[in-house]
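Presented as structure tokens, the chain that follows is alone, the form predicted alone.
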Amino acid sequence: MENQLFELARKRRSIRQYGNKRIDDDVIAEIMKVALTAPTSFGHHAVEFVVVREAEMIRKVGACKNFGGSQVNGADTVIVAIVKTSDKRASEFWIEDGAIASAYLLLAIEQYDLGACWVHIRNRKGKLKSSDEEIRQLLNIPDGYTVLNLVALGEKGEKKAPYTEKDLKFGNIHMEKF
């Protein structure tokens, strides 16, 4: 039995070096679609992006994470996922609503055979700042918004193996019962 879905993920690993070739506008629109129909709690959409393109502003939201956030050095484009905290009935979900539209979001970028990474962003200190803070108020997003996490991509700079059957531990599925 052919199972795409499978085929695209087990190809999908973290890219953290990216070579030079320039991403198409067409292919970042493609992947931003994808991205758009990742459910959310009550169907709210609470989950948006800021998609960044210039070099210069890659590096700052980079820098506004202490330990991690120069793995978006390189990349052509880093997405910033960020959710309308302020938004009572889809606050509580916050998290998982923008980690499944960021998982989307390294499907569709796997889709086109380019590299990316998840890089952390809640709970992290930035230089004066919270993460969030330092890269709300460097990207204008407004009051009520909180940063997840960014997602870097570009050009593979790196070969990773797929996984295969022998690297995924069944042993982690259980039946019924633990």
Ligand SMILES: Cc1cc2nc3c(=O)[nH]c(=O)nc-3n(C[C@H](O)[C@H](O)[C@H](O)COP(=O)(O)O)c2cc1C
The other form holds:
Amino acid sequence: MENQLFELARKRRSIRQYGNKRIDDDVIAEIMKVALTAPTSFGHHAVEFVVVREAEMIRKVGACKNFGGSQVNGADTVIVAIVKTSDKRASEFWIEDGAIASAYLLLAIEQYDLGACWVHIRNRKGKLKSSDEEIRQLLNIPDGYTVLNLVALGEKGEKKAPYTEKDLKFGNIHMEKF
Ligand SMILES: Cc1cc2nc3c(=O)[nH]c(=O)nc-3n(C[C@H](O)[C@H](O)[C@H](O)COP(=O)(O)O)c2cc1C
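Next up, can you give the form predicted together with this ligand of this protein, since the form predicted alone came first?
Now the complete complex, all chains and molecules, led by this one.
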């Protein structure tokens, strides 16, 4: 059987430069559907997303991270991954929940031959407050949620070689015992 998921995963690279092509709303909707299939702790589905497509708002979201946030400028869309950390049952695993959903997003985006990059937000600083607080204020995200990361995406504006078997750290896999 062909390993279709490996073929997709090896092509996914972090893309930080984007072209100008506008991505259809339908494509964004298909990508978001995939994120909603990600496993969540206790099946609580505590991960939510704010999909930002307006260029000026994308710039403002990026400005909430005082170092490295400007890399989102020029992206077609920025997906803000938030987790309902006020939900006691989900809060223990909020990082895992958000990270898995974001990883699904990155693969889904590659499937449409678009470029994407994880932009980290947790424990990062904004202009005056934490990046998390500044983004929540900017996007009217209610109390009880925490921002884990952004996923910036757009038409690929840089070329990166897909991973090959030679690039893989097979030594990181330990069979039966370390
Ligand atoms: C938890 C996490 C945080 C990351 N934070 C950032 C970030 O803030 N900015 C960025 O440009 N890339 C970020 N990345 C992307 C990594 O730099 C990238 O995945 C790594 O260099 C490997 O390159 P590849 O994605 O092309 O395989 C992050 C990735 C992960 C998993």
